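Okay, so here's just one chain, in structure tokens, the form predicted alone.
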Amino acid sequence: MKLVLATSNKGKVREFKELCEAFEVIPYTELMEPFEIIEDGDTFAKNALIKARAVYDALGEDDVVVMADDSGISVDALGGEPGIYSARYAGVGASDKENLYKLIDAIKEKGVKFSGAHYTAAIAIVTKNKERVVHGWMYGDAITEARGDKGFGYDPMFIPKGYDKTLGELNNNVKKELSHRSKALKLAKVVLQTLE
């Protein structure tokens, strides 16, 4: 079964294909010209299905399985933020690194070293008869300070329960097995295989 991903995020496909390996995996920048989609849901859960459904939409196929995932990371002391604004925390069109020292630096000014956080991921799987979202969730610390170069996004600064490194120092095989993402990818391969 082909299973086009809704995204161009070069980090998100490379553990989309390692934990989807019975799949054929391919990003839907393979196939088309990018384009943008407007999230503009109010959860992760609205704004995956609003990526899979324009991808899905704009493939024009009925054989396909578009999956796409939203993501982020909330911290406590924050009062939740930056949530569904983590990819664009800094701005739109940050970088990776923009948005991880403006979220350590959000964190100093409140006066902490450290706060209790969480990932989320949603991942949306449509299909010509269905529309399905998953969700998976990784607890933890968020850190003022970035430590170790393993990973993307916001995983130098979060440390998660019951560890002392952060994910940007865990080797990637621990990553996968508390991944927020590999959760709901579990829970998204249950969904693929009643497709098939």
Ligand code: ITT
Second form
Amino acid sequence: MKLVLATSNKGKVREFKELCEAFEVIPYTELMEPFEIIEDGDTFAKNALIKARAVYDALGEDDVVVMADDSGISVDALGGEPGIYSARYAGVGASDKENLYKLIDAIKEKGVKFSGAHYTAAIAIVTKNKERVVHGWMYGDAITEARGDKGFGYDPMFIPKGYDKTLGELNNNVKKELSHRSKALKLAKVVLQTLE
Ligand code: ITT
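Follow the form predicted alone with the form predicted in complex with the named molecule, if you could.
Shown next: the complete complex, the earlier chain at its head.
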């Protein structure tokens, strides 16, 4: 069984590989030219399914399992923004840095130094006969400065609950243990076992 990951985000690929040591995950970008997928769903789950289905169809093989991750950060002081728009918060094609500093500025504009926040990950699994979506969440605070360079995306401004450092500063093992992605992936592994 070939397990293909429908993402072109290098940070996600690195984390999936670390979290899936027992089996091989192949990013679809190693099998074909990456192509644009319009993520026009109104939930993380719908967008994860859109990505997984698009790559499954493009591969055109029956005996393949495709997994996709749609994720983002939701900040309480901003009414849950950017949420599903996290990747394009500073505009379509914005870099991780541009998104990060736009979010820092948006929180500062509310007149606070930090806000409760959480990450969500929806992982979709698509095979010839089945489609499933599982979720994971990580809670903590979004702060108004960037600290550290570990992780990716919004990690330098996110302090997980129970810690006093950002995911940019903490050892990678902390994120591996606590993250929205690792929690969703634990459930995804259960789904994968039912396919075998
Ligand atoms: P693919 O669609 O190709 O998977 P993407 O980066 O566009 O890549 P999403 O649409 O799911 O993926 O957007 C996720 C956004 O949320 C993106 O800006 C990430 O930087 C951010 N994000 C998601 N998980 C994160 C994490 O674990 N740490 C930091 N930022 C994260």
